[in-house]
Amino acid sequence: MSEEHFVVIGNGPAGNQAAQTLKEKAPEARVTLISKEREGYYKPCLLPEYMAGKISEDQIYLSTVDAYKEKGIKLRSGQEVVDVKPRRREIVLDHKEVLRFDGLILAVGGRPRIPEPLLVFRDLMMTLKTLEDAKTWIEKISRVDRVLIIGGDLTSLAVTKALIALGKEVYFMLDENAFWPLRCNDDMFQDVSDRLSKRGVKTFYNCKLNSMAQRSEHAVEVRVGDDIFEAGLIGAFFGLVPNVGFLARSGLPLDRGLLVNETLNTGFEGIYATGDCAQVFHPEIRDYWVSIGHDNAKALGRTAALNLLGERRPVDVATESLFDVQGIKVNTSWWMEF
């Protein structure tokens, strides 16, 4: 009888935990990793210490490429699935390769979201998302006095604690996305406008962005409001939206993410899905909810992995930890202090 194949999409906190503990506790299994980018597992979170030169590239790693050939784990790195298969036990990379699969778990985390009245800005605003947005970030960074933060989720206020570090001037525009999943009411953004306002951050609240006008190569002119301004650079900051797209032909269940009961089941046998990308069933409320964070990613990773080898362990989450946020029951674990 052949080996057992177990394929993890991801290699975020989900996805790394996953891989590790099909290996640990499948040895004899073989387990591939596949991921869109190239370098090994590193914790995003601290993308805006490396911007701001706090900490170098090596350590942001938490496993490096070689250590999951010592693990026992075939990372596919630089590699992107463009179609799951769910009943032919297939999966297509974006090379037409196909690799055939006895247990899937998906931890394709989330996409920068921009929300649809700035996609006409698009090309005119930076996300942090990866290793590599980062480091566009430092390229352009050294040639602008100047940064716009629009939005943001809770990386927008590292990002801006970041900037300030390096001598930046910052404007921070917060609107009534700013902070998503949570909703920033008047409360909230009067104790962060406060905040910004003593490391000498322009904040704008409830402003119109009415116009971006791209300039010189490193100045944009911006009006917001009645104000009109030049920035070198504009961070738009509005939390992730799962990363599913390629999923829309696959036959799997999809809402907003992918929607998997309370053991993170796909509804189909020995596919699952896990990490920010998942919408998971709470049979207590009798609604979905999703998960936020390095933290409960790793928790969730864990918990595919060991149902996928044949557990029936249920998410651990209390209803007193779930919110709403847009008709979204959001479990988050972080928050950031300014």
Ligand SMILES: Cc1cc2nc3c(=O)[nH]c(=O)nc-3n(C[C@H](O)[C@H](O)[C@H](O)COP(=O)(O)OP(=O)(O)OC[C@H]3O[C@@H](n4cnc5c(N)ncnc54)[C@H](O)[C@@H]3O)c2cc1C
Contents of the next structure:
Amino acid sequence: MSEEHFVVIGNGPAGNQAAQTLKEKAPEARVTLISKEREGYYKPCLLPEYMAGKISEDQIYLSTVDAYKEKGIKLRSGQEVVDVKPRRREIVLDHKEVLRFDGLILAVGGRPRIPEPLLVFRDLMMTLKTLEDAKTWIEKISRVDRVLIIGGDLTSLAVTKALIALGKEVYFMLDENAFWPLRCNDDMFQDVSDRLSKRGVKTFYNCKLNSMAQRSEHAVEVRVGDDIFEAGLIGAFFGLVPNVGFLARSGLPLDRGLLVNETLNTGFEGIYATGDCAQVFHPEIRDYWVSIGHDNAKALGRTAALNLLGERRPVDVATESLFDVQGIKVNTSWWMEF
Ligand SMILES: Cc1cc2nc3c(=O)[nH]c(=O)nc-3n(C[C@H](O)[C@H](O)[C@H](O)COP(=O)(O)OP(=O)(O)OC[C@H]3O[C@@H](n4cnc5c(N)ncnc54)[C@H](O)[C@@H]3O)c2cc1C
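In place of the form predicted on its own, output the structure of the form predicted in complex with this ligand.
So here's everything in the complex, that chain up top.
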């Protein structure tokens, strides 16, 4: 019988951990790790510090491309999966190659969320999700003095810190959707606003974004409430949503993310989803929850790999650690101080 072939899609903390666990527990199996990003495994949490010039590119990598060879994992970086055919046990890559698998773990993470009313301004706003995004920020930031941050989420605070360290003038528009996935009340908004102001950030709170218009290569005119000003760059930070659009025709169960049971199984034998892209069933509350955060992703990646190898480990999340954000149950391992 030929060796088993396990495929992991995604080389973030969840996918990387899943691939390593598979190889460690089933050394005889073939493990392929596919990532549309060209780089090795890096820590997204370090991107704001990299942007600020506090650490070099080398310092954000946790595993280089060569390290996978040594571990016996075949890394296919810079390759995008465009479809999954669960019944045929095949995945389709963007260059039309079809790859067969015996077991599959989807760990495709999230993508930046832009709320519907702001979609019209999409091309005028930047986000920060990948190393490539961070490089784009670095390239553009040197040419501007003022940056407007809209949103946001926890990343927006880290980016604001980085911008202050770079000597930029920062305007911050606290949106009503701000700090997703955390729940915020008026007191918390006031607290964040005070902290930002103390650091010299001009904050707008409870103001409507009326318009944005490109005035020159490095200036966008923004109207917020009664204020009109120009910003060199605008960052949109509204959290991440599961990156599952490419699976729409796959037949895999989708809602907000990839629906899985408490053992992270998609309902198809040998096919699991894990990390930020999964929506996990919780038997006690009879509802699904999503995970956000680096440490959660790693733990979920390991559980998916063990279950693919035959265990039946449920993901153990205490009901009191789940909170409700706009009707979605969320569990996060992420917190930071500003
Ligand atoms: C700037 C930033 C700062 C953050 N800071 C913190 C922090 O301080 N603390 C914290 O706990 N969390 C933080 N997070 C969140 C944390 O990084 C995520 O929760 C975590 O990375 C999720 O891991 P994941 O493996 O599920 O997904 P991701 O890390 O999103 O990885 C997804 C992987 O899938 C690949 N992929 C996606 N689609 C395809 C496809 N179609 N084909 C092939 N490959 C594909 C991507 O290239 C990537 O390799 C931060 C995130 C960002 C972006």
